[in-house]
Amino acid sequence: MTYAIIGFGKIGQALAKAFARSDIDVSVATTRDPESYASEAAAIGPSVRPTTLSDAIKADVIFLAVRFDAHRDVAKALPDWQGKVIVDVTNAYGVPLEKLGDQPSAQVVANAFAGGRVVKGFNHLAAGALEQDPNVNGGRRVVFLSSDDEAAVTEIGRLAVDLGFAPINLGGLSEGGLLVQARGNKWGHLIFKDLVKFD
């Protein structure tokens, strides 16, 4: 299984740190030349590899860590995302509801990535929390996941465990997705809830 993070701002870098902590290889890409952020990637760890967008989208699992408005530009990079898992880490705060067609923001993303298997996840944590070690006082930091594809959400749940997190499946995009999204000027009820699960 291969992994890529598209977007290398605060959230993208926080995700990269999670991969580096677990020594799991991950490619990172933006629309910029990889050399422009190579030193930042190297500072995170040797398992974090800067690459081009065209190479990053070859990965099996792609974390979409760009501004919400930029998701359509990424989606255009492939005519068909068949079989790929896209983890939607975006938030649509400030995006007018009419632009979302009264749909959950994750459904809008899913519509753009034709053939892709979209999982909403990792977006409810602020970058400062996401980049920290998820092992907290003997428990594990919670990440909420939501998808209409049961196999995809199970796959990302296993990855979350490998990264040290405690995944909680909230159900489909139109159910759980509403709890962990920002739409218009409102936050979902679980946004910024930094929870720890004890086994």
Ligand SMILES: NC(=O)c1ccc[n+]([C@@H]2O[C@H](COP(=O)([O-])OP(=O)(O)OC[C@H]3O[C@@H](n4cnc5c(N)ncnc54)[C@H](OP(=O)(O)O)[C@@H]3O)[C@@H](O)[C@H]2O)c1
Second form
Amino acid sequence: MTYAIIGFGKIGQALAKAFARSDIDVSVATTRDPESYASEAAAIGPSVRPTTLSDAIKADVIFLAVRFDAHRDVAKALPDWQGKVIVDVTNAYGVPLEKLGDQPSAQVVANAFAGGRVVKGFNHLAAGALEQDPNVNGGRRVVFLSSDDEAAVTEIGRLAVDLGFAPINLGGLSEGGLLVQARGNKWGHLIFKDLVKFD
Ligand SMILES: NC(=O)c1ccc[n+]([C@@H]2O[C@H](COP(=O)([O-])OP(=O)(O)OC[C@H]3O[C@@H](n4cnc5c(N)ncnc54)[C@H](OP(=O)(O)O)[C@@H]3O)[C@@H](O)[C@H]2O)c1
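Could you present the same protein in the form predicted in complex with the ligand, rather than the form predicted alone shown above?
Below is the entire complex, every chain and molecule, led by the chain shown above.
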């Protein structure tokens, strides 16, 4: 399985730190020349590989860590995302509902990534919390996942465990998944709830 993070801002770097901590290879890409952020990537760890957008989208699993409005530009990079898992880490806070066609934001992302298997996840924590070691006093920091694709959410759940988190599956994007989606000027009820699970 190969992994990429599109967007290397606050949340992209927080995710990259999680991959580096677990020594799992991940490509990172933005609209910029990878050389321009190579030193930031190197500072996070050797498993974080700066690359071009066209190279990053070859990965099996792609974390979408760009501002919500930029998801359409990323989606245009491939005509068909068949077989790929897109982890939607965006928060559409403040995006007018009419711009979303009154749909949940993750559904809008799923529509844009035609053929892709979208999992909403890793978006409910501020970057400053997500970048911390998820092992907290012997428990594991919770990440919420939701998807209309059972196999995809299982796959990302396994990855979350490998990254040291405790994944909780909320169900479909338009069901439990609404709890972690911003809508207009409202945050989903589980957003910013930094929880730790003890087995
Ligand atoms: N910050 C948080 O605490 C937090 C927490 C949870 C979720 N989120 C969500 O995560 C997303 C990113 O937030 P952020 O705070 O990390 O934003 P940010 O710091 O502004 O970073 C955005 C990144 O996306 C890249 N980018 C923009 N357009 C792109 C495109 N078309 N193709 C590839 N890369 C592109 C930018 O790089 P270039 O412009 O240089 O290409 C930059 O690296 C947002 O949807 C936000 O709501 C943020």
